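Below, in structure tokens: the form predicted on its own, a single chain.
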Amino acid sequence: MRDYRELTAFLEKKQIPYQLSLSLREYTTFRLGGSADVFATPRHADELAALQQYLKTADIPVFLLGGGSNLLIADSGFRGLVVHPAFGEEPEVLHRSSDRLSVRIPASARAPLTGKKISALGFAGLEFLTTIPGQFGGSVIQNAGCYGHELKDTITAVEVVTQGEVRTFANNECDFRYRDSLFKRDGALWVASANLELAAGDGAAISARIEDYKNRRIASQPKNRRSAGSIFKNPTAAVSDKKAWQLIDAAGLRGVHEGDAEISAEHCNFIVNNGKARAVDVYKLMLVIEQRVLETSGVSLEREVVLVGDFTQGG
């Protein structure tokens, strides 16, 4: 194992909180995955950039970890630093009125929760987010959506740690694209929060679509199964008409099982894990997807979700 000692010395006298040879299980909605060499959870912004400015000149591979909703781990686990940021889960109001809201949120609060407390503040524009995973940062740089709605079109701002320093990004500096974003592209980018402006909405319509976002997802998702989400993007007009689930499906593989994963027979591009999956049995999964379906439509499926670890050993 790499020497971290350190790694774990300027992690103690900065009092940045840590642990060594933590399983990232528990920390992923797959519930798949080994364990981090180092896993260390900064407080706030400035922790962050400390540790961020540290790394500059350590040779310590390393991963930023957020609510683990778009990730599948190795089993192998991550042979390196995984940060992942505490940072609270509260929305902090930064100017309100009876017409509009400006807040930051942090990105380590869970998104669901936050599109629930923004939303009861009566105050539109979230309420898709409280039906995606994750926490709020993974949100910011997936620029999460669905709906006809993408968080890019309330951030004002998104404060960023990068080069051992915070700064703030405007949104038009975020080059925010269909479920991506420059800090999905840049890793040396890290979230820290971002500061959204809503409009007053109607109590009523506001709770209805809520209601609505989830009896959809109820009606069209896997139900009581560990998974990632979307395991593929849509391809854009020019490339298909279809869905990545359609031409998944086209393709037949619509339940089709590699251990105990299986290509879900309820919504295709999702993979679910039955209980018992390894994260190898799901890779093996979305290469058959890849191979199959650029075979049958002649399509080349991009990923939604981001691989963690090493895989070419068989995960």
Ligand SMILES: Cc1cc2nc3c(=O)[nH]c(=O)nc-3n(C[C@H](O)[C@H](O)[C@H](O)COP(=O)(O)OP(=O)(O)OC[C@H]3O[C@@H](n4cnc5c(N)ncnc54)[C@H](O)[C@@H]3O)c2cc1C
Contents of the next structure:
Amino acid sequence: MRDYRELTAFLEKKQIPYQLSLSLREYTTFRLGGSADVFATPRHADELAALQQYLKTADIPVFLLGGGSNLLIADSGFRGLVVHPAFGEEPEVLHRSSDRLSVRIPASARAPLTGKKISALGFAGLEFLTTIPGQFGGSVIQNAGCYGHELKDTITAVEVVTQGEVRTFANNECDFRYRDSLFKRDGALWVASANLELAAGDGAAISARIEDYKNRRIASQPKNRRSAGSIFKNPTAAVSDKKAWQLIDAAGLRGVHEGDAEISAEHCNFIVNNGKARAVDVYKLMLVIEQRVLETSGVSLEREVVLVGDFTQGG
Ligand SMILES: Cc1cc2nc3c(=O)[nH]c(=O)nc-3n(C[C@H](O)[C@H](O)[C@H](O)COP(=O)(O)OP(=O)(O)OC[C@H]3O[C@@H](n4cnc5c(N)ncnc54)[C@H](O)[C@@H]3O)c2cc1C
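Please give the corresponding structure for the form predicted in complex with this ligand, as opposed to the form predicted on its own shown earlier.
Let's see the whole complex now, leading with the same chain.
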């Protein structure tokens, strides 16, 4: 095992909370994966910046973990430092008038709860977020979206920690795309918070939209099963006019099992953990999907889920 004494001495000096050999399972919606050698929970952007500054000269693999709802962690875990923002939950109101709300949301705020809080204030635009799990920072880098809405539509600026310094990116500098952004492509950009601007809406209409989105989820997604949401992105129109689940379905893979992991019979772009699955089981199903969809439709599916740790031995 790597020698982490210098790192832990640094964390103690800066009073950044940390734990050693911590199981990451409970930090993922799949409830899968091994442990992190070191798990640190900085409490504000300055601590995150100090940690990044330290890591510039330390030869330690590092991974930034949000709500763990869009990733698969290897059964062997992560040999290095996992950083998990713990900046709190509360939105900071920057400006509020009868028709507009400007608000800063910390990266560690739970995305669905944030959607509920803003909606309850009577401002529209985050109703869809009430149905997407994860931390708010994760939803920014992923430009999370559903039902025709994306987070980029309300973001005005994103505060990022990079190279040990705090920088602000305006919306048009973030290169937001479908389930993608500059921050997703460049792992050195850690989102600390984002500013949003929302217009006032009708309270009853906001509540009705939240209820509608919730019901649509219940109707279309696996119930009472652990997952990481959609495993693959939908192909662009230039590549295929079919959605990822349709290609997987057409390849005959609905309901296929590997151990206790299953290509969901309810929504076949989801892989579910039926209780005792291992990360390697999920990984093998991902490879089966990629190969069979390529053979049957000629489409190379692009992964939405992020793999963390070493999968070269299978998982
Ligand atoms: C049941 C279910 C339904 C879902 N439905 C949807 C949906 O409709 N639409 C949708 O878009 N997504 C959906 N998802 C996927 C997922 O919830 C979102 O992508 C979510 O925004 C990921 O956030 P997270 O904090 O969980 O990220 P994590 O899974 O923790 O991390 C994912 C990636 O983001 C990076 N990351 C996390 N936080 C930060 C940060 N602060 N700064 C920089 N990088 C960071 C990580 O390093 C990693 O590379 C669904 C997931 C589940 C389980």
